[in-house]
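In the block that follows, a single chain appears as structure tokens, in the form predicted alone.
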Amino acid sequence: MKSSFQSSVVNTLAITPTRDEAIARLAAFMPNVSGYAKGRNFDRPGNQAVSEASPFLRYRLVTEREVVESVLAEYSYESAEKFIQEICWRTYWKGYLEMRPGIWERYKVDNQALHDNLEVDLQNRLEKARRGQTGIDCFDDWVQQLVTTGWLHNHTRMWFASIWIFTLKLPWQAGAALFLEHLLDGDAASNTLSWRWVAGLHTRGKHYLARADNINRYTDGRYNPQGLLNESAAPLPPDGAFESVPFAKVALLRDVHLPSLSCCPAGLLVIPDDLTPESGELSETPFSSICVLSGNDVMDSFNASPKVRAFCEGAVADSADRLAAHWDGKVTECQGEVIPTVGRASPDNVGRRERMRVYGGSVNCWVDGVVTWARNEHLKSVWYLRPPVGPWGDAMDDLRSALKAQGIKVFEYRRRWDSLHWPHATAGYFRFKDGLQDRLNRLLG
């Protein structure tokens, strides 16, 4: 049967990994947030009715903050309430996985496992499924976008996992890493939690199963997969109990803070997971000296594709411009092995004496190019956000340990959308946003 695969996004093989495209995108679907709640399930082509916003907020060139700020900018709470809802679910996804770290590690366990000891048998199916070739149309269109835009809508997400986890039967997990690889939006928590929701994992008893007609239905008929799916699975039986743990110790940053004397010249780390630094509660804070930095070394750690790969690398080069005209600087261009020496900063410069120096671009091991751009500058102390629970924030043991021994001083922040919302996230998703409306209000004003 010839497939009938069209991609329900707009433009997603050229989306430009920056700052501006993701305003500008912001900026055209707003006129269509009322007719949100109506139209967000359909998977059609060219659906006004998403936003598209993902791949932009996943590393933060646009914060969640500001576009619920836009949002608000024009319409009531109540009238775009689901909308808003559905830019919280991964603020949510992150606080729950930020006190639970031990379904990340174990999720990273489970995938060794299974690539350790793949029995020939589920390695074919494995492959079947991988190269969307299950004889189930609709599924196996939905690899092909996948795999070639980088972008499947929601609803479809669902669909697809549910179709992986109970009709092929194949490991969540498997499913879950090849989302991974391949999704320009997929971080740790949203994508991880997402696949244990769909299989029953997340909230015990309840799963998610793609129904024919449900597909048939919000895919405007073009697909209709009768008596090919499983629609009375069981879900799955449960995997441990994973113990809530205190969020880690970082500073809340309310004013612009000023580095003491002590810790000059003082240096802001910037990490892929938060490339807007200047948008928010660091922007007024002088510093000597910007690394912003992908790592191949942490992309190969869930086997990032090509797509996924250039998307980061293009994200980081726009937040390194971006960082040196806010601050005043000048990029210098970091790859593979190579962090030039172009000057260091001398102990009282806060980031007013002389100009700022931005080192941006992709290196081989980013813990080693972090390390080597501190040495180099002579910086006193190392800034930044704390990334959340992922592959960014399993290299944060290795880099704070590298810093301390070379003398360097380590202050760690966590932005106020995250420290007002992620201690909410302790059960499901229903009890986190019954409180939502009052922590944007004090949070927005």
Ligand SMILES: Cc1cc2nc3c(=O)[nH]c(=O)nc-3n(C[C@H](O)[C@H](O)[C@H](O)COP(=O)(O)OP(=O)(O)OC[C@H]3O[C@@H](n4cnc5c(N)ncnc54)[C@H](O)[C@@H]3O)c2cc1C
Second form
Amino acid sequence: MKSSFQSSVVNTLAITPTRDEAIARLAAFMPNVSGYAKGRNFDRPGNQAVSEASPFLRYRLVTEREVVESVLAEYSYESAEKFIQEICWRTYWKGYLEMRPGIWERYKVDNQALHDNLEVDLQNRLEKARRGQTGIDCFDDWVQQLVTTGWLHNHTRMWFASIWIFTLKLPWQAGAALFLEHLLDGDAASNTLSWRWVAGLHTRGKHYLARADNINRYTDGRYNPQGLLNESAAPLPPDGAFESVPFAKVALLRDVHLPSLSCCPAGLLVIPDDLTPESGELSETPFSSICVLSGNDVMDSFNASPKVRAFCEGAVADSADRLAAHWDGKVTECQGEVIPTVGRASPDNVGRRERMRVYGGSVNCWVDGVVTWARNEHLKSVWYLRPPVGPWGDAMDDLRSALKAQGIKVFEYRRRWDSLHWPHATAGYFRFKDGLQDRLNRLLG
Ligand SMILES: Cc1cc2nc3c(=O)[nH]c(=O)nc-3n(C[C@H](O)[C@H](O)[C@H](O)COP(=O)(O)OP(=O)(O)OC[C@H]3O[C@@H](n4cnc5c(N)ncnc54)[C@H](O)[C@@H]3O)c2cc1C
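Target state, the form predicted in complex with this ligand; input state, the form predicted alone:
Let's see the whole complex now, leading with the same chain.
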């Protein structure tokens, strides 16, 4: 049974942010996987050539592993190769940013500096672009589509970013921020690194130039911005982000074990970057209490639009409902500052599922919300799937310190999928892709 909280946020969206919806959409797309390579570059209204699965994958309402597994249950690797490779672009970008968190830090600093020192001319040009009033029809329409639907086709995102950077000569960071604000799938790694890729900052010296002929062809003639685009711009000069960032290794997390008595009561914290912990390594661990929260402060940090907030909140509510069903518990809704105390968890209720409580909802201050939950529940340890570099990742240092200050132990886990693939995201995608099939064989058998 769905909570009333969930149905109220879901009503404001055109797509339902639930795992059931993700699975149903992927099942409906499955017959189209064979035609994916041929059709994926066309941006056609209502076309079935791409999956539109990205908002679901972004919050891991369904995981990359699950999608690849279900594709390989129906297709050979060779016949579904292009689709599998595209799914794995997401994995590659995440691994790449995870090992170069300085790129994300630098992006945030640059954006703030831009905002603090905005000259009038640039401010006016940015406003025109953000409102879709540049006079370039296709671009102006895409801005409207971005704002009203929260989604753009991949090829359109490439044209958009290229026109923004090379024709309108606007800072790429401001374009990336506009995408994060409005995309339902807005994701620190895929977004920041794709903008850098278009600008020529990822593969040094190689940039992506939008051409009128190409737009005309792949929009079936709906747009033809002949003479309006800068089709001969040079890539942006290197910005030093590669050099200045330490190359941090991704830590392999320990195998999951049952909480020892000294760690009980143990709580599971579910972070919006991965909303399906019941599928995977933590699925059998007996927790005393579960908390699935989104935070207004985290959403504010990237100025998330009401649609993005509604999608995330709906996904959080869906996760709370599912986890309650999986761990045989009951959902208690949290809102604002309120994390109710429902009862006291104790070491003896580990595994006694009739007493499991699942807290879900949206709070104003995410770290405070989680700490209040852990304190109210008298938890001795908090377990979670570690969020990747991005807005939730940004809050983790504060959260770890706050929990430790309460004497609560923290256990972080990473999915095997990520641990296996991320360390290979050291250079370009083509090198990552080289060992992909072998790695999938090892993981999936
Ligand atoms: C400038 C720019 C910004 C982008 N920002 C984001 C973002 O914030 N969040 C986001 O999820 N994607 C982003 N992308 C990647 C890509 O455009 C979307 O993932 C894709 O359009 C989603 O549509 P789909 O689900 O129909 O993709 P499909 O073509 O059906 O592909 C299936 C899945 O594979 C993954 N995928 C496909 N192409 C890419 C790609 N190029 N990079 C990463 N993953 C990919 C996605 O998870 C996608 O859902 C960006 C691309 C560009 C060029």
